[in-house]
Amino acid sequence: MSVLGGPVGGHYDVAVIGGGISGVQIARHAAGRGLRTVLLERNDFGAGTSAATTKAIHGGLRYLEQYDFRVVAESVSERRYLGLAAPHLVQPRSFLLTAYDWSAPRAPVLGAGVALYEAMAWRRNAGVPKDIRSPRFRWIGKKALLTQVPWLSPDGLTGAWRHDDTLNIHPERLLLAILKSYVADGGTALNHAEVTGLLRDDAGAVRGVRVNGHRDIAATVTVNAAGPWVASALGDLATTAGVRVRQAKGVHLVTRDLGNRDGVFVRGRNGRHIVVNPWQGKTLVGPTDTPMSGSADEAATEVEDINLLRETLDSVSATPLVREDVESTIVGVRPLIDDGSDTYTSSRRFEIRDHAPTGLPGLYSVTGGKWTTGRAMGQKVTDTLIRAHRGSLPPTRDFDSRHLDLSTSFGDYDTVTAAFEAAAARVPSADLPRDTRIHLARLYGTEHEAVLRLVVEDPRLATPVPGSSDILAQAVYAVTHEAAETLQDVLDRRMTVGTLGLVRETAARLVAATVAPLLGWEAERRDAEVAGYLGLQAAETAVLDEAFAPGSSR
């Protein structure tokens, strides 16, 4: 168990389970109101469903087909305040909607949808750098389409509307930066920190969690925003409770780089809509969106998976996928509303539960929602405590989120790039090309400099790690600073290393050897950390040569 924060003691207002998106924005919202507030993540912060996603902040132009208008109007605007507070982690990406002749609905509908969408988000460049400001929507004819997407088929293609959404360039770094404001705002956060009961007073009210099976955090609100795992996180309780959650399973496969410098939203000859999105020099297939049952913790990339993203695609490519485009595969469980409907078309809408109707007061409940509300999500979830227990909680204080930089943002710059620019000559004495500093810049923020000194005080941490842009100064401070415990905390949720496919070996032993005696590891412990974050590559590769073996079923 890590801490970041304060130290963990005495009793808070507000105690949070789950430490993805959901969780994070709640307790930054809670301390935002000057609640005294933990987050306890049995896991590591975004391990789950938080970091599995298309690299997208949208503002759901897919659920308008759904009429669901007030979750679109609501995303178009927190996209916007989102890419506002953190824009060198969030920019615009631009969209193309394909448009066929043999599928519904045809191009003028399309295109009517599409300007909907756009008149939801008129507002959408108000405030944000001259350079990441997004064009307005318009058509684009087959033959160009064809250019800018060389794998399209021909074949009924009519054209696509190119609109603007936004990219999530590294949802495990904004997840951290998002963190740390919380805990700039004085709140406490722990990973690898298991709820393994709720603590009862002689009422029957909750009164705060028992965290790892011995230590007990005492709070007068708890709570559980444990996405998947929300039901689990209650153990026996969960049935009094009344928590249930629909669970869809979403995978991506990892490709290499198709050749579009544009997201592709294409539906499938099978009516699945899927979206092929260019993303670090890789390509990024998918969501399945499936149903699934059993435990989250289960959750892997199934043959089927795979063969259900290759029909979609192949069905509308010109030519189809073979085993050596496709690098690594991203798997992740999204929490649903249980609204009768299948997890494809169900509401992406979140739902507020208190159970003290089933004789838990203090304990509440949080399913549904997604990153880009998450925001709004933490706003509503804390405004809600609040006035439900206002006679046992402190004062607070107002708290607007909407138009507040992260922590770790750079603060007023009219571009972007002038940021990036300045970041790069900070701590000359670091030696490092432009590149690297830049990449520093924007996973770090403001916080890069930090980096940059640990460089200065052993230039040996200038290190390249093979495979991406990434230095051995990160995983120093991955330990120092941000709570990093495993190998896996280390390359898929600090370093970018790991959140491109398949890490190598040699990169893998590294870094290993690098935060060996940072984490107290003698040589059998690091070995195993290794052998095992190769072995989860090994499985996950297995099944990718099962799905494109000859004579697969597709």
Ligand SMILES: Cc1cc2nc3c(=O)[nH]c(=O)nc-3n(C[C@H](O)[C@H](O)[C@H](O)COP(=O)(O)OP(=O)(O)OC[C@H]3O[C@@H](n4cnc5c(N)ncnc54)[C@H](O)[C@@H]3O)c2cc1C
Second form
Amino acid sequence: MSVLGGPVGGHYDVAVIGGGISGVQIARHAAGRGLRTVLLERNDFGAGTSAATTKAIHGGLRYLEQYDFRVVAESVSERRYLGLAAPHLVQPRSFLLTAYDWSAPRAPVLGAGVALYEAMAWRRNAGVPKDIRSPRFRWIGKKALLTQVPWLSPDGLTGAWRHDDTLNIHPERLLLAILKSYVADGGTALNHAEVTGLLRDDAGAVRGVRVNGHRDIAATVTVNAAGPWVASALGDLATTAGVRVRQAKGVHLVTRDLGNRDGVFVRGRNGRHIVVNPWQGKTLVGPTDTPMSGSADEAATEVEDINLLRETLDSVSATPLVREDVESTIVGVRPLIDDGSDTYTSSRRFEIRDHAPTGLPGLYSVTGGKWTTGRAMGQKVTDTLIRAHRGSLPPTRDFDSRHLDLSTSFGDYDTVTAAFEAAAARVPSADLPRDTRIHLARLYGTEHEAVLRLVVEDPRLATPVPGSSDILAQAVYAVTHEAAETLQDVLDRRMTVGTLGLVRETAARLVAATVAPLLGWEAERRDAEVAGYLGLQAAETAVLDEAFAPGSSR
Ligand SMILES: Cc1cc2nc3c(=O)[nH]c(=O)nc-3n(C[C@H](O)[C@H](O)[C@H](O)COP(=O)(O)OP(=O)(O)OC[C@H]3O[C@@H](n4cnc5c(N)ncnc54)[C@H](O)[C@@H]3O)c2cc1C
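Okay, that is the form predicted on its own; can I get the form predicted in complex with the ligand now?
All chains and molecules follow, beginning with the one already shown.
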């Protein structure tokens, strides 16, 4: 268990279960309103569904097809607020909505949808730094499209609508940046801290949580934001509380760079929709969307998931995807609200549930939503519980996060380029190439200076981590300032190396050797961490090998 903020103890106004984007945003808003808040995450911050996204901060163009105007309107606003709060981590990405003569809707109808989508986002460039503003949508003819997207098959292709959404450049670091804003506002966050029970008073009201089976944390209000684990986090009380979540498994393939610079919405001949999204020198292909029962802990990429993505992509590609194209996979489970429709068309809106009517006053659960709308969820949940518990919570202050920089953002610059240029000139005594400085500025915002200072103190920490733009100083910072406890915390959620496909054994060993003394690991623990990490990768590789094996049924 590691702590950010703190110290831990005494009575809290709000305890939040779950350190995904929902829990982090709820905690941030509660602390922002002046409430004494603690967040408990059983694994690592952002290790659940929030790490498995398509990396889009988006309005959700496809939700227009379901007439879900409310979600689209909210999402396009939230997209802008996040972009304003952290322009170094949230930037425009153009997407190509492909049109075919064999599939509906045809190009004119798609164009009308894109026009409506953009009209709903009419304020999208207001206040946004000059160099990351979005142009208007436009039509790209077939010939130009085939040049831009080298793998597309010309069969039946008529062209594509090019429009802008935004890219969540590194969701794990953005989540950490939001978490740090929460801590800056007085919040406390614990990772590797599992809520194993609820504390109840004589009348049955929920009065806090038990952590890791032994530590009690008292709180006036408890908010369950455990994503797909929203029921299991309540243990035996889940049935009493009546918490339900619909789980949809989503898998992406991480491939070599397939060559398209814009994201491409693929509409496969099998009727499936996926995105082929350029990502840090690689391409993300996905996601799938399949209903899942059982524990989200068991979610794993299966041969069927890989084959579904291949079938969809190959149906519109000039050449089929081969094993050598694919490096790894990412899997996550969407915690959807149960609105009776199938998981793909199910609304991405969120729901806040007060459990007082089922005999558990003081407890709230949230389900649904998107990474993009986490801020709105945080604000609404906090408003709801302050209204309901006015008598038992202390007086609160105003907190409008819509126009607030994150605590590590660069602040007022005309352009993001200017912010990066200024950042690259800081701490000149750190012997690092310009590209590495920009990489660090992007990942850490203003805190990149602290990472640079580690290099000044110990120049060996400038050593690059193989297979990435990361350096060893980041591993040290992860442990000393960012509550990382395991090798996976460091590689996958503090650095970028673990998010870009397979991590090389040399990289895993180098990073493990760097953090071992800081975490008090003896050689045995250090080697076990490396073996555990590489073992997970090997299991994933085996599934990919099986899916692509000659004769494997598709
Ligand atoms: C494949 C895929 C692609 C997606 N793409 C996008 C996208 O491009 N853009 C977008 O906006 N949204 C996207 N989404 C949706 C988005 O990722 C989710 O809506 C969001 O991440 C859910 O966040 P959460 O905090 O509710 O859940 P989670 O991130 O899962 O967080 C819940 C946390 O609770 C913790 N927890 C569980 N039990 C306990 C316990 N007992 N005690 C303490 N902690 C506990 C878990 O460890 C976990 O970290 C995508 C989802 C998927 C699956």
